[in-house]
Every structure is written in C-alpha cells, then in structure tokens.
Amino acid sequence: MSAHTVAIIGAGMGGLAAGVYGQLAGVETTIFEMHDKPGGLCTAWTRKGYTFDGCIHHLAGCRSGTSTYRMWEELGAMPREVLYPADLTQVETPEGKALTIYTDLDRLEAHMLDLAPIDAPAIRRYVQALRTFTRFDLFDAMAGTWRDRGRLVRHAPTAMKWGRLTMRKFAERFKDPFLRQAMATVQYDWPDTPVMLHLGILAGSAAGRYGFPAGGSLRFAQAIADRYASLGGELHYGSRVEGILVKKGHAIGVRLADGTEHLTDSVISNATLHTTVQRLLGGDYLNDRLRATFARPQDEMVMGLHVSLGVARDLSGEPHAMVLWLPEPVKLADRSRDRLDLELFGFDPSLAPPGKGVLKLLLDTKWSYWAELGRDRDRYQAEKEHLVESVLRLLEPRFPGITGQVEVWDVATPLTTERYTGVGPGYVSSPQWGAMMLARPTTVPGVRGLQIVGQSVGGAGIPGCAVMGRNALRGS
C-alpha cells in the first residue's frame, strides 16, 4: 500500500515543519520553494562578508526541557549554540539619558530605581510581574500537549490581566517623564502591543527560554531543511507554484510555473491566505468571510523596511537593540520619524568580519509608497541611496565617524520581501487568541485536502508557524 502523499507550497517555517513531521510519520512529502534558500521570512543574506539578518529577535524554546525546545529538537534546529544578550533594548534621548532593559531582573530593578526613585512602587510592581512570568511561558503551550496546556491554566488570569493593557497605557503609570516616554517603546517600539507579550519575552529571556541562535535566522532555517533532507524529503528550489489542482472539490496536487503538474493526495500551502485563495485557486472559492477580508488591504508594513549597515567598527560593547530618540522629527521614506529603532549585532561575532559589526534600522512603511517608486528603477534606487545617507547623518551624533566606516549597505523594501518570499501586502483578518494558541491551520470552504499555514493565518511567530505546520501534517 502506497504512502499518503502531500505537496507543500513554500519552505517557510510552516512548510519545513510540515515536511519534517510528514517524513517522520511515513508520509511522502515534497516541498516546492520559489527561492533558492529555505526559511521564507526566517532568512538572512550576505554582503561582502557581512550577514544581514532579516528575522529573529527573540527565539522561544532555547532552554532544554520546554515543549518548544523539544519541537526544535525534532525539527533538527536544536541543540545549537544560543546567545543571550544582556539587554532587551536601550532607550536613549538626544541628551544622553538612557534606560536599559536588562535581562537580569535584579540589575534591571536597581537601574530603574536609580533612574527614577519617584517611581519605586511602579518599578517594583513591574519587576515582580516579570518574576512571576519567569515561572511559566504561555506561548510554550502552543508546542505542548493538552496536559502541558492544562498546567498553565492557573497562570491564565495573571497573563490576561496584563493582556488587556497596552505598553502605551502601562507607561502612563510612571511619574518620571523619561520613564513615561521610554516604557511605551521597550518592546520592539510597539506602543499598542499588550504588556503580556513584553512580560513574556523579557521574563523568558531572563529565564533562558528566549535567545538568539548563533549565526542567525538563515542558519537556523537551514538546519531544519537539512533535517528534512536527511529524512528523505524532497525540497525543490526555484520551483514557483502557479496553481493548486482541484478535482471534485479535493486538492490533488500543484502546477508549477514551468507547466509541470505534481499529483498528490493533499496539499499544504505555506503561501499567504490571499495568494493561496486568489492566485493559486484562481478566486474560485471565495465566501463572504474571505471577500470581507480581501476587501480590506493592509497598506501598512510593520518592520517592512530594513536598512542594514556593515561597518568597520566593533559593536560588541553596544546594546543588543536601541530606541534612539531624535532632537527633532525627520522625514525618512514615506513619513516623519522622531526616533530610530536599531538592532546591533555585536553580540554575535559570526555575522561580521573580526572587529567589525552589523547595525540594522527597522522602519514601518507603506506598501503603496514603494510600489509607486518601483515603477521607475532609477527613482527606486535613488530613494534607497537617499535613505541610507539620511540615516547615517542621524546616526553620526551617537556613533561618531560611522559614515566613513560603512563598508557595505543594503536596503530591503517590501518589494524586496515579495520578490524573494512571495509575501506581499497583507489583508486585515482577526484570528482569535484561542486559535492562535492552538496553532490551527486554515481551510478553504469547498476544497477538501487543502490546509493553509503561516503567519498570514494566525501563526504566532516562528514557533507558532512551526507548530501550525506540524498540526497541518497531522490533519492531512
């Protein structure tokens, strides 16, 4: 009796996980990937000896014994060297005032009390909440069993208490003007994100559950692709899927851009929901819910613009990340900015030549701005060059001489992301917390044997997408 066969569209984290768990279960899987590298958005690229990382900030599941770590072990991504920066981020003003969010909670408390003694009660409540969150990890429940989730039930009220409060509102609890300004930005500079997310990540970092895989995102994804290959899985690079084959309401395979067809028993798509339904299925299976979702295009691309610099400068003594407030707002790309969100990779020497470093600026941007520029290649390139020049002028006061130390730069726009990963503008949907925590794949009404995985359908970061891929395989 022949094994069940599955075609997997895309070697992103969900697709790779589906492939590995399929091979482990005796299912014959084949992954078709448009790019020449695995990982999808979990990626990095190399320029003149510098590695510019495009994804991982804090990876869950870095401590042995957790459910997520066990999943990474099964996927071939652990054990590996993990780096634990001493800080989550540092917020600085033009005058040189700084708040460092240390991952050592005792050090963090002492630093904050020294900075703003007037806020002692609020600071102690904040650090106590962090210590409470070190005892559990809500997001680890995604990768665990029902028994693992059951153990976390008693912590749910504590988590949800903080889940109803945003970083912006939380910052208002402080009296010191600088703390009120800074605390809203300490979690990826997302003032409207729930405090629960911040507490989970910082407490997880303090407990050694969250870290940075040495070598970065692409090396991490490549380890999973290697595991998949070792299990006999077939991963075809440069193989763009143009259509999902459907017969009598059942997905039976895929058609590639070169016209070849690959027949299988079912299909798992790690392409976005919009790409899967509108392009790969030709828009033939739209219902009212999907029409409503696709009627709300999401022009805003959070962290959609990356300005990466390879510099002849030792960054090992700098913070792991930084929110750098500017003396006055400055226009960068499509909008005025009053602060810069930086990542400094001096903590991982493998990403740059000896004694040198990588610095990256992350900017929110609009898809439409770059789509318009992209119609004229010269204008598009000129805007990228102007952006780098402007950024360097803004960095000079904090990093004197950095302009002359730049050996290579790279600007990745939303068009860059689409070209290499197929991920374009998003569409507003409202995945429920319960579905996200359970990492349930999405199905399309009227098409049996098809499941969609990934961040576009509620995958909660890299681990959530991997769990969703695992769950899709179990349901294929």
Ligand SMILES: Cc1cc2nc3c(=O)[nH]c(=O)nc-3n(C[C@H](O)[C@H](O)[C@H](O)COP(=O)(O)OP(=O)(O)OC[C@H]3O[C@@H](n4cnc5c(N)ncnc54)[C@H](O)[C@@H]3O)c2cc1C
Given for the second form:
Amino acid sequence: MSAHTVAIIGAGMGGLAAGVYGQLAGVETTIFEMHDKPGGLCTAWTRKGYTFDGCIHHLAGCRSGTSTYRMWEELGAMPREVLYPADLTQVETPEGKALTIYTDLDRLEAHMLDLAPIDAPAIRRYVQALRTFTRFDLFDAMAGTWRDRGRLVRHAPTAMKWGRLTMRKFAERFKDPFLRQAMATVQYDWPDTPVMLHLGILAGSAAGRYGFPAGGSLRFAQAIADRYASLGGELHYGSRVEGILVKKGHAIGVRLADGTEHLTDSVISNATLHTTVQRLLGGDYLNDRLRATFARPQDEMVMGLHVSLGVARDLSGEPHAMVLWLPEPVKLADRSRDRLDLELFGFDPSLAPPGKGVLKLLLDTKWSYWAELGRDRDRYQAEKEHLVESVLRLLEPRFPGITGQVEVWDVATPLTTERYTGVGPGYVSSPQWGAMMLARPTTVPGVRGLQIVGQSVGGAGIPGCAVMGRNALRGS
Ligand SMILES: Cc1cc2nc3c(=O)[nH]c(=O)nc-3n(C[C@H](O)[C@H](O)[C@H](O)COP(=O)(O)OP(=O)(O)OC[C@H]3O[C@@H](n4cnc5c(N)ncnc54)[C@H](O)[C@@H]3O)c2cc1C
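Which structure goes with the form predicted together with the named molecule, now that we have seen the form predicted alone?
Every chain and every other molecule in the complex is listed next, the one we just looked at coming first.
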C-alpha cells in the first residue's frame, strides 16, 4: 500500500501496530479510538486498588532473540519485566486429587509418573513431545521472515502429527481415570482444541518464550500506545468512527460520531469485519461470501463471562490457573457446569494491594442470554449478584473463608465487552492455519485503500493481530 496519510479505526493490537509501523515508515497516521484507553480486548480494569485483567494468559515473544520479541521491541512493548508462573494450570477434584501441569518439564514428568505409574509410556511420550516443541515455535514464524518460516519446514511433520489430534482424543491415551478426565482440560479447558496448541504454549513456557508481562494486559498495550505517541502518531480517544468515506471506489477518510470528517489517502479498520462492512460502510459492499458469513452470527462467547474477585487473601502460593471439578453440576448463568476455570493472579503482586490477591472465574456463555437480560437493568444486575454469590459458595470448600475476604467484585458480560471494545456476537469464520500464519489484512471487494486487521479477520491472538497491523503498513 502506498499512502501518505492513513486513518486507523481502533487502538486494539492491530490498530496500534499499524500506527507504529506506519510512523516508522514515514506515513502520517491518526488513530481514532472510541474508548478512553488503548488495547481493545487486551485490557484490564481497576477497582478499589485491584487490577482485574481481561486478557493475557500467555503472551508469546517474551524471550529475546525470537522474531516476536523483535516485533515487541519495535513496538515499544519489550524489554519489560516478564513473569513465568511455575504451572500452566492445576486440575483438582472434590476428592482432593490434583494434577499440576508444571512448566518445568522434568518436574512435570516426575509428578505425572507419581500420580499414574500405569501411564508411564504415555507420560514419557507426552513429555518427550514437549521437549521437542521447546526447540521450535511455529507461532513465532508469524512475526518472522520467509527465511524464518523456511527454517521451520523441517518441523512441519511433527506439528501436523499433533495438529490433527484434539485434547479430548489425546486424553483417551491415558489409562488412569483421573488423568483421562484431567488431561482434556489442561489447555484453557478447551477439549476440542488441537494438542499442538497446548504443546506449543507449554513448551514455549518451559523455554521462556511465553510469559505474563508484569502489570498485565493494559500496561502492555499502553506501552505500545506510548511508543506510537513518541513517533509522532496522533491517537484520539473518545472518537467513535461512524462511517468510512468512499469516493469513486476508494476509501478517503472517516466520519466521526460528532459529524467531523477526516480525509486521508487510505483507511485501516481494526473494528471487526462485521462492524466495518455492515456499519461503517453501510452494508453497500456486501458480496455473497460476506452475506453468508453475517447470516450466521455466533451466539457462543468463549471466555465471554469474567467474574473477578479482589480478596484480602494471599494467593501467592496458589497455582496460576485451576480447573476445579465440582461435586455435582451447578447452574451458573446460562448453563449447568461441572467445573470452574479459574485464574489466580498471586504470581503478580502488582495487581493487588500487599498481601491480597485477584481471583477470576472465566466462563463460556451465550450472547443471547445476556442480550435478553440486558433489556432490564435490574434483572441484569440481579443476575450478576446471584452469579457472584453462587460462585463464592462453590469456592468456599477449596478456599475456606473466601466469602468474607471479598473486598470488591466485578462481573464483565459479553455486553460489557461489546460496550468497551466493539467486539460483539461473533460471526462464524474458519480461519485457516496458513492464512493465520501469513497474517494478511483483509480487503473489501469494491473498496480500494481499505484494509481490515485484527482477530475478526484471522489475527491469531495478541501477536497475530499485531503482525497483521504491521503487515498493513510496514514499508509502505
Ligand atoms: C478473555 C480473553 C483472553 C485472551 N487471552 C489471550 C492470551 O492469553 N494471549 C493472546 O495472545 N491473546 C489472547 N486473547 C486474544 C487477544 O486479546 C485478541 O486476539 C487481540 O487483543 C485482538 O486484537 P484486535 O487487533 O482484533 O483488536 P480489538 O481488541 O478487537 O480492538 C479493536 C479496537 O477498536 C476499537 N473500535 C471498534 N470500533 C470502533 C469504532 N467504530 N470507532 C473507533 N474505535 C473503534 C475498540 O474500542 C478497540 O479498542 C484473549 C482474548 C480474550 C477475550
């Protein structure tokens, strides 16, 4: 793309990266962000001295020397303090059985062998696969050059072997009933995700490539926004874009909610594909493929419900994440649950007052459930309160006294996320591995000078969206 002035809609990862790389390439960019903070989904919020993180479990590119780390350096997000929790997660049953997925692979192997000697061959194969995965990182190739990608080709057969197997199927390889149950859930409790993702993240954590940026997601995003400003980029907060201006089939700027128009040579949208095409372009450029995509909005919001608790309790000795199996299924929000997926932030003391901690429950939920409740503010609020009470009751056996230790709670629903980031009900798309790795921005047929970047068009997590933003403007 060759342009001298570019309007960027949204300061999410894709928009911020496009801005920084644009400024570095001598392009005059302006970012219009509707919220009062940068980061989009990569965010956190503060309540009574506690920081509730809404995003990062694992950030790729934490080790210097990797392609992703180099990108973070260029974006001003690295170097920084990175924390490496000792575990990926811990699965616990009501009977007191616990499987800890340590990031130290020797410790993990010894622990698993101790738990289930009957599974020694399967455990050894698993840990051996993890050791192999410590030697390469497929996802790092996203941020790298074609040469970097070429170097990874020899690992393709290993990746393909594990890429076809889901966590659920993988767990069936274990004979011990507890391991069979637990192993399906150890990667974000996504039993249908390919084992390859799990091996990549756990091995990457073992090798120091994946970590948690101290201070959390918003601080990480803010560092990129600061870098953008230092390069002369203009970031306007509280600036909702209402329309993309198109003249003779070319995007020539944006119109804000207050009616002002900003004319530029081209436009990059970090708003979702749906928002960009349906709202900002007024639905004028729909083709059959887009119509088909938008005809199938996805109701299921994975990790769409966050119950965050600020507690007067030291969580520093707790695992960094937990899958807590319940004695019996319990209805929470829109469905019955037999386990709780918890994040415990005791490993980052900056997120809570001294000696206290943050605990978060993440739940999958349906958009339609909250959309219906959202029509009646009282019912919506009552449901949040009921949810917190139920969650505390379920947590009590494992964390005795926690109910009395809660100093502040917060429930973020899919409606909250949409209000703050514009990311609403999803639209079924099936991002292909190849497209994800190339991280190419999407264009809209009939509109030149417009690129869409971010998760809604196949950006893979925080680094993937940043790479896509970079690809939209680097070297233009
Ligand atoms: C619970 C959760 C956990 C996650 N954990 C991880 C993790 O551990 N590791 C990882 O790599 N990734 C993780 N992700 C994914 C990651 O957060 C996203 O892939 C990434 O942040 C999305 O970036 P994006 O470029 O799509 O922009 P978005 O985050 O979608 O931001 C878009 C921005 O555009 C703004 N905007 C939208 N419309 C307009 C408009 N009309 N006018 C002006 N501004 C507008 C929004 O306010 C927002 O700031 C997680 C996501 C979630 C939800």
